[in-house]
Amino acid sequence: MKKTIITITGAAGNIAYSLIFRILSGNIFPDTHKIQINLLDLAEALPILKGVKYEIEDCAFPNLENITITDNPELAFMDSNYILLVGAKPRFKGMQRADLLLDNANIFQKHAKIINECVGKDTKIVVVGNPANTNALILQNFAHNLPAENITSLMKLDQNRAKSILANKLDKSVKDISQLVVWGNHSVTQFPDLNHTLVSDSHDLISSLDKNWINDIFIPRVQKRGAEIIEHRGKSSAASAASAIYDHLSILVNGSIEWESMGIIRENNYNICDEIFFSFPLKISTSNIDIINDLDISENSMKYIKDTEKELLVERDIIKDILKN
């Protein structure tokens, strides 16, 4: 019977709390797989993790083999098949984005160096902690034993948000919507792209949408959806983020017939810098992540795409000294 080891960082946080139970109760892996969950967080969070461990045990998941809780990254990462880097320092009120970048760069640099020595070349890593795309770049820079294509950053939350907002607008089900992708950075510069989107396998409903609604309401609302949730709930997205991580992991394991969005670092036909993690329209199988490289991009769309690229290049420049270490 095959065993899969999944490591989750920031495991005492709200996102991880939702994610762990979703993975163990879901159907990403076949029944023939046993799952070991490694939960990593700071030493002061270990009492919380002990409570989480007890709750997991009380669920009596039939595919669960073992749970490890630890504040030791080497123990947590050792021989993992999938590493979900959820933990990161949050941005506080009044904090500059550059300061957040630098603080989290140090965290991800340390993790990357340990991961580089602890995992095999088949290990897949999903970067969730923000700024996710740039943290993925740090990881790729220091975990050089790992193929770059094994590292992806989370954009599925943005894609899910875009589909949901569009479905509500059209009074359709999310399952009716396909080929809706999000380009660029997981930030307010991201570009949710409707130009190739189908609704019930047709582009007619998209073509009938008011351009002002797309440009002035849809795109900004997707870009700022996280802030909208904080305004109403008083907390950042947790359950929806966990659901997106679950979706992302499932796609890595099982592939997808849909167009997907993930941050990857790759040569491309869109004149986007291949030295940053950038979300493209993707086709993903169980063995490959391929950019859909032949799309017609309008001048207006390219402006959005280049704006989000510019932001990622600025982020890269902020951490350039760390990347040299």
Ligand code: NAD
Given for the second form:
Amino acid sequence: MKKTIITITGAAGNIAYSLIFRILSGNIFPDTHKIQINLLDLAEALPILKGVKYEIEDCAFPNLENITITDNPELAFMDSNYILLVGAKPRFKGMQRADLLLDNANIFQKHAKIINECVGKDTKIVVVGNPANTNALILQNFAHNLPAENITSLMKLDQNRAKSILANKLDKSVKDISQLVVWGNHSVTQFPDLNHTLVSDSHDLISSLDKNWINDIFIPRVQKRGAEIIEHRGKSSAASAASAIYDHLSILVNGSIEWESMGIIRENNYNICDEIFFSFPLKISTSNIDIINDLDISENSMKYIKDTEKELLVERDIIKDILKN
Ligand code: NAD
Ligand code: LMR
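For comparison with the form predicted alone, produce the structure of the form predicted in complex with the named molecule.
Expanding to the full complex; the earlier chain stays at the top.
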């Protein structure tokens, strides 16, 4: 019987508390498949992890074969098929995600070096801890044994937010909306792009939208949604982030017929630097992640796309000394 090992870091934190249960109760893997879940957090969080483990056991998930809780990254990462790097400081009110960069960089550097020694070439890594795109760059720099294509950073939360805000505006279901992608950084410069979006397989409803609504309400609302959640909850998004990680993992495992958004590092036809993790429009199968490289991009869209690239280049410059160590 096939077995998959999934490792989650920051497993005693807020996102993990939703994520673990979504993955184990969900349908990403076939019923016949066994799952081993490795939960990593800091030593001081081990008592919490023990409680989480008991709760997982109390769910009696039929596919679950084994749970490991540990503060030892080697043990957690060893032979994992999927590693979800959630463990990192979240931001609080008034902070930008990039303000976390130097604090969280050493977590990703340390984990990358260990991952480099303990996993096979097929292991897939999803970077969630913020600032996610640049943490992915740190990871790729130090986990050089792993193909760069195996590392992606989360943009699904942004894509889901954009879809939902648009569906509400049009009084449609999210199921009616396709080809809505988000470019660039998981930050306030990201560009949710409606130019190729279809509603019930047609662009007509998008064409009829007021441009002021798109530019002054829709785009900023998506860009600032994370901060809006923090403003209301006093804490950063957790259940919606977990749901997006679930979607992202499901796409990596099963592919998708939709256009997707993930942060990847890759040569592309859009003149975006190939030394940063950048979110592009993607087609994803069970074996490949391909950039949709032939879209017409208006001058106005290119301005947004170049702004978000510029921000990622600044983030890369901030960590350039770390990348050399
Ligand atoms: P949290 O503070 O509730 O949990 C983080 C956990 O990570 C804590 O339990 C902490 O002990 C653990 N941790 C810290 N250093 C670690 C290490 N070296 N090894 C293992 N575990 C470690 O935070 P959260 O709300 O779960 O958010 C986690 C991260 O995800 C934050 O950086 C947050 O900004 C980010 N986030 C990203 C997205 C996205 O779309 N990319 C969405 C939401 C949140
Ligand atoms: C989000 O988008 O909700 C997360 O990245 C958390 C944050 O800091 O905004």
